[in-house]
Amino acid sequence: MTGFEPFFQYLSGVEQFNAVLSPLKQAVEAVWQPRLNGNIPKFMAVVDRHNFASQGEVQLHQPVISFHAIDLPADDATSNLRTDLKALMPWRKGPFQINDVVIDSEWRCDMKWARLENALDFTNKHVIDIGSGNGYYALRCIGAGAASVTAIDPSVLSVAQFQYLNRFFNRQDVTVLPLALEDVPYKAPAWDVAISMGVLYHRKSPFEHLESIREKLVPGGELILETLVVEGDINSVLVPENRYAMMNNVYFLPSVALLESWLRKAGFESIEVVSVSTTERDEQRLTEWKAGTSLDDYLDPNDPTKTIEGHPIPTRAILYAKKPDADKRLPRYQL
């Protein structure tokens, strides 16, 4: 628990997180075991590895996330950094730069951010950042004003990379922590913002994931969800029978439309499209910190409009949404 407890230790003077700090610490506590996961102990080796001072200088509100040290270690020790971030591969989200090592991730993550920013007021807000990757986007809302970023993410090798760049951040106010939505407390409402980007399409039941996301809301929180969808009415949705993108856990890509119907149905208002745009090949690639395959690996080499599958070529929608101030429900029928 030692990397979290930072975060922690910010969240206990935070009035709103009173009731939901002591649970979602619980929750941490079940899952974060090495004993339950060998990578655990194999990613956090690396991160403990880290030995260079961290003053300097950290810029958190442009397009690469950097950390450039007052006085510039030996290049000995400049190539130890790469080693070790070479060592959490693959990066699939970023940019980052820690001094002269550039982590040109396989995500230009930049690109999303700027057609979202200016979609909401981070100001003083308390986020919660769901399927969070390595924290990203997380460090550029703080960037952006934000109060704290409790961002989640099951996977342990984004908990573990994340942690290894805060050490030259040292930010107490944001971490990535080692949980599905499904793991945070919901019955204590107590984040301002929620972000949910690249995540409403893994989910077998879409109702589910955004009702769960607007309980964790205060009242008139407000919402930034990114997901893939299909041209097309309020009645169009795609299901793909097998994969989407070489992808093999897609269930529904709605039209925006349908995203929107979708959105209110799940008891949200002031619902806005924030942008809508094609996946491009300078958005998503292959760099040398992702090997492997890349959106070039999942469009036809004959159709760049489609998928290698023959899907519609991967097309994003960003949109904001508002939890009401007070619930609204349905009159109920007089029988």
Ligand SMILES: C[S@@+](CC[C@H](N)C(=O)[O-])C[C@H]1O[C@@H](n2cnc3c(N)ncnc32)[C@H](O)[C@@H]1O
Second form
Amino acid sequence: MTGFEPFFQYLSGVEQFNAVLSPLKQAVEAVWQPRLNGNIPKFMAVVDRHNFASQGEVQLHQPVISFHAIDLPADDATSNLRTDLKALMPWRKGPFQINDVVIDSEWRCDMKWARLENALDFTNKHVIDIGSGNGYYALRCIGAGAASVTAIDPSVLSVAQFQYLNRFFNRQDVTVLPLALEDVPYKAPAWDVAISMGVLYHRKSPFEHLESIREKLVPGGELILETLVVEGDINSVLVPENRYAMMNNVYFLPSVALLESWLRKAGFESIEVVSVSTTERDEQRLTEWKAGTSLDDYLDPNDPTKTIEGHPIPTRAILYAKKPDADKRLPRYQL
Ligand SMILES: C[S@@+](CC[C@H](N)C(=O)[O-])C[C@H]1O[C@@H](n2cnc3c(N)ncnc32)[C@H](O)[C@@H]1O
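Next, report the structure of the form predicted in complex with the named molecule; the form predicted alone has already been given.
Starting with the chain above, the whole complex follows.
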């Protein structure tokens, strides 16, 4: 638990987390068991390899999240740093920079952040980032003034990458917890803002996902939802029978109109479409920090409008929505 303790300590001073803190800690204790998951000791050994005590300048509000030590470290320290960071590959989310080492991740997350950052005011908000990856967006939320970010992701590598980076950033108001949304206490209305990006299309039940998010928000809480969409009207949805862009765990790709309707049915209001954009090759690509395959390999080389399976190419929508204020009753058909 040690890596998560400073964050829990930080939340313990915030009244709106009084009820949720203890079950949240128990949920982490239940899954963070090195003897049950070999990835925990494997990746945490890298995190624990060095004890970086250097002071430096942290930038959380620039496209490249960075740390620059005041005293430039010796060459062998830089070489150890690069070796450690490489041992934590693949780096899907970023970019980050620690001293001279630039982690040019597979995804240029700064491009998605630029599309959503003006959708709401993060100042003094307590945020939950569901399916956060290594915490790139969570750190950008802090850079935008959030009071805290509870980032959750069941991937041990994501947790380890965050913890390694946070040895430099040294933030107590943000962490990546090794949890799926289903692990978080169900009715826990503690957060002012929820972010769910790149998760809904992986869920077999989109309504359970949306309802579960609503239950995490305080009355009047805000949601940023990003997911894959297709063209069409309120009755259009693609459910790929097999793979979609090589992913074998994709379920529902609605049209934007249907996604808005799902949000209303799930009990959200004030719905706005923030952006709709096709993922380009400069946003998701192979780099030295992500080996194997990337977007280029998932698209039809002969037809730029199709994935390799013949589906429409990945297009992502970002929507903003609000949980109603406490005194509003939900219409009966809602969840
Ligand atoms: C496509 S990535 C999106 C990452 C990031 N939110 C983004 O937009 O770039 C989906 C992430 O969701 C995580 N994930 C999968 N199932 C989840 C669940 N049930 N609850 C929370 N996160 C989940 C995965 O481990 C993965 O890191």
